[in-house]
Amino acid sequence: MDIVVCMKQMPDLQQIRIKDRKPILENVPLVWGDLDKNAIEEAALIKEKVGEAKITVVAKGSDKLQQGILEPLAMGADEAVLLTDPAFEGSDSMGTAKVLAKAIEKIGAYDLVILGEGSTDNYSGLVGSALAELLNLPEITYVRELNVENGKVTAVRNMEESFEVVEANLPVVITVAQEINEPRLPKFMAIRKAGAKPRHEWGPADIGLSADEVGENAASVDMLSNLAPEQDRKNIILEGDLDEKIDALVDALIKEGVLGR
């Protein structure tokens, strides 16, 4: 079995600071998101299940990505495809999704695509739609539950409201949830294999792509602005007694109709 994962290093969102409602993204260091752990771990999950599989990560973003994608490869990845040409920054949804489906056809054999339901940054949740549609391929979402045999897929679906239990033949493209597990922590000799492992770097033009075609040269969608939301704080001192100051602050709570009487 052949599995593909796809995966995205974003901003550690923890440590973005926020300035006349910009994020500030200068010294922020790269993770993996969540989804895309979850991703990774499946594939892995999986791989133990079956026995015979190897898992590719394929991953778009800078150089950094020759460092940090030693924790895919060490979680049980077999080798990765790295997409970090300056070309490629900037693209939107679509734009990612060609790109992703241009790199996994070259791979050339796949029978699951596996990757998370939204990124932790921007979540539009429609890179893995557009990337089996341009593979191809039938797409299963938000699954919870997996299982992989005898050619086919069965997968639990997370409707919020209820469980939605699907099947279809391989190959196919599958984007996962949260719930589906708990992604492992690499041990530190799986992280001193994984640097021997096979990692490929690619361009737009190893993947049968011009410069045109890719990042914000071909982004469908412009980006107006990113800021966030707009708070209007009322700056109210409360000085004095202790118990005056609690007084004055639940009377104000309830002007402002925080607190009911």
Second form
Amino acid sequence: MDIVVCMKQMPDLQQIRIKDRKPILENVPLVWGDLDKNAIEEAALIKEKVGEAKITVVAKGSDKLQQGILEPLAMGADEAVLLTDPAFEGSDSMGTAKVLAKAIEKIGAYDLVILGEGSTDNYSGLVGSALAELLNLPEITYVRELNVENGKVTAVRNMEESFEVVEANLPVVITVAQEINEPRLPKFMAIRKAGAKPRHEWGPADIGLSADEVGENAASVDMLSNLAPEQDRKNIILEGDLDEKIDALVDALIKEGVLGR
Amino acid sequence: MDFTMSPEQELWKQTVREFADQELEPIARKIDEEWHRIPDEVIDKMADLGIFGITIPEEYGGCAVPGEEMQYAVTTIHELARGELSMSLPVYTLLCIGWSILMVDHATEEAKEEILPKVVTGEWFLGINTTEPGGGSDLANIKTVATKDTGDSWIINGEKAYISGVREATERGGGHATLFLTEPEKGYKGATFAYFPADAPGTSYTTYSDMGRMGLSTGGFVYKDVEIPKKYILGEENKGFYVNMEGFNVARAVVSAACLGGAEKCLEISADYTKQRVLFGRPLLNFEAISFEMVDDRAQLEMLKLMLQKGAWLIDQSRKDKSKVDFREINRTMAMCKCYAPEMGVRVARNGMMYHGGFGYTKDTPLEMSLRGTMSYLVGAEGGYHVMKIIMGRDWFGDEAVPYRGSQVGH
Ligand SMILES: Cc1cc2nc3c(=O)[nH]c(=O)nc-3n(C[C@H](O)[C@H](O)[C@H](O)COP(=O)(O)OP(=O)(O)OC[C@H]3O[C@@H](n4cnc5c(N)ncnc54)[C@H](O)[C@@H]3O)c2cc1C
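Here we have the form predicted alone; I need the corresponding form predicted in complex with its partner chain.
Up next: the whole complex, starting with the chain shown before.
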């Protein structure tokens, strides 16, 4: 079985500081998105179960990937495709999906393509679906449980208010939810071996695209501003004894729409 | 010159940090106060990650990167110590992975094959056993002795004191690298170093009620006609003192790493607290009496870290090629680290308690736990604070600086 996992590095959200409502991204280390780690973990679990499988990670990003890719390789990926060419920078979600689709087509063999349901920084959740469309594959989103058997997948989808069980034939694109698994910490020996696993670096030409078909040049969405929501405290101080204060608090929360009636 | 970590070292550091955050921090207080032991599941998880094999070659089941063992050992202990501030688990681990190095370098093939694979799996504990009731600082005057030599083994009588892991080695299996006399009339030049299995018949132990690091036992061993097979020798007969000293350098590195990791975490806890604690209308951190002290501490920890990295690197280089490194430089560097690391650890924890005020004196912060745990390394283990100064003095001034050797008035 051939499994492709798409992963992205992003600034460590825990370390981003906000100044004038703008995130300061300089010198913030890059980490893998939590859901991306769920994606590679799921691939590794499937491989452990079915035995014969090859996992290829495809990652688009900066040259920091050279270092960062060690982690998914240590978690179980067999090979990596890095799309670090500066021409890819500034892609919108559709552009990213296009580049990933071309890279996956070049890889050629893919029974399962696994992604996170969204990236934990922008969380547009578009890439998985766009990718499925471009590859002309069925897609199952928000997967919290996955079972692969006899050329088929059975998946439990998290629909928030309910769970949905669906089935599809391979090949299929899967986007995973955080509950699907607990990503492993790589073992020391796996880290040691990861460095020797094959890596390929592909630029636009390698995947049959020209420079103006990718990155900022091809983006149809422009990010105009990226601001943290304004948070203001109302500084309401409730007076009275405990019972009065509780009543006043409940009233205030209802008025704010925090509590229903 | 290059101070960057390799991608592998970087990822390993991140891995151990995540492990410590997820698995250790939530249970540190329980280890210290309730369980008084490190849970087996935690040791199993650590073994599964490869932590206990980090200094042991693959042929014995380990996963050591040849030539980088100490760099990895120091990083590992540093990160574990951030998560388990009582120091119980960092010390347990540093003893195992530190004394494994000495085994790798000096044990017989038979002993290595028997012992090391069991250390890797976390099944066995490995520790160090030099101190005696008659004085730990004055190691050359130990009394534990081989009263008989049968050819294949020694018959040992004597007593050891303040030994970490007496209970763990006895209950789990494993043992301690032990210093004893084979030719008592020659003093330390008649001392031999060997692995003593904790379950060797005739061995018994008692434990002390300690001030801190309550998850790891400290106690004494008594040896009554205990037979120790010679296959357990470390190095050569009557050369044990020197082998022991070599082991101390490794141990001092990982001990310093444990103090450093704990101190770093205490400082972060203090930074978080002083940022949000408002007094006199502003955050406590806004007062320079507080922030200056904290930046001093931070800068000094950074200096310690660099020196420790150098020390670890020196040991790695010397294990690859002894002729390339001056043994005295290792000695000096490690003594300097081991002298100041516990002192800084205790100070940073104490300072943190001060910033926390009354809250800092409670067990709702882990600072007091860190202080109690780190104090053990100021007092002792691989030479206490003063003994490090003796080593540093001797290195600089020569025997003049050694009270029992230099020119004393009236001699
Ligand atoms: C928690 C804990 C765990 C330990 N674990 C181990 C272990 O696993 N294995 C092991 O072998 N030992 C272990 N030790 C023992 C430790 O190494 C000794 O406590 C230490 O070497 C000091 O020896 P001592 O306690 O006999 O003190 P002493 O040697 O009696 O020293 C008393 C004091 O005098 C100071 N001093 C000594 N000589 C001089 C001098 N010439 N000039 C100035 N000051 C001096 C010392 O620094 C110390 O402060 C442990 C100790 C503790 C507290």
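What you see is a predicted model; the values in this text were computed from it and never measured. Residue numbers count along the first chain shown, from 1. The term rigid core refers to the maximal set of C-alpha atoms that superpose within 1.5 Å between the two forms.
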query: Cα displacement of residue 251 between the two forms reaching 2 Å, rigid core superposed; finding: yes
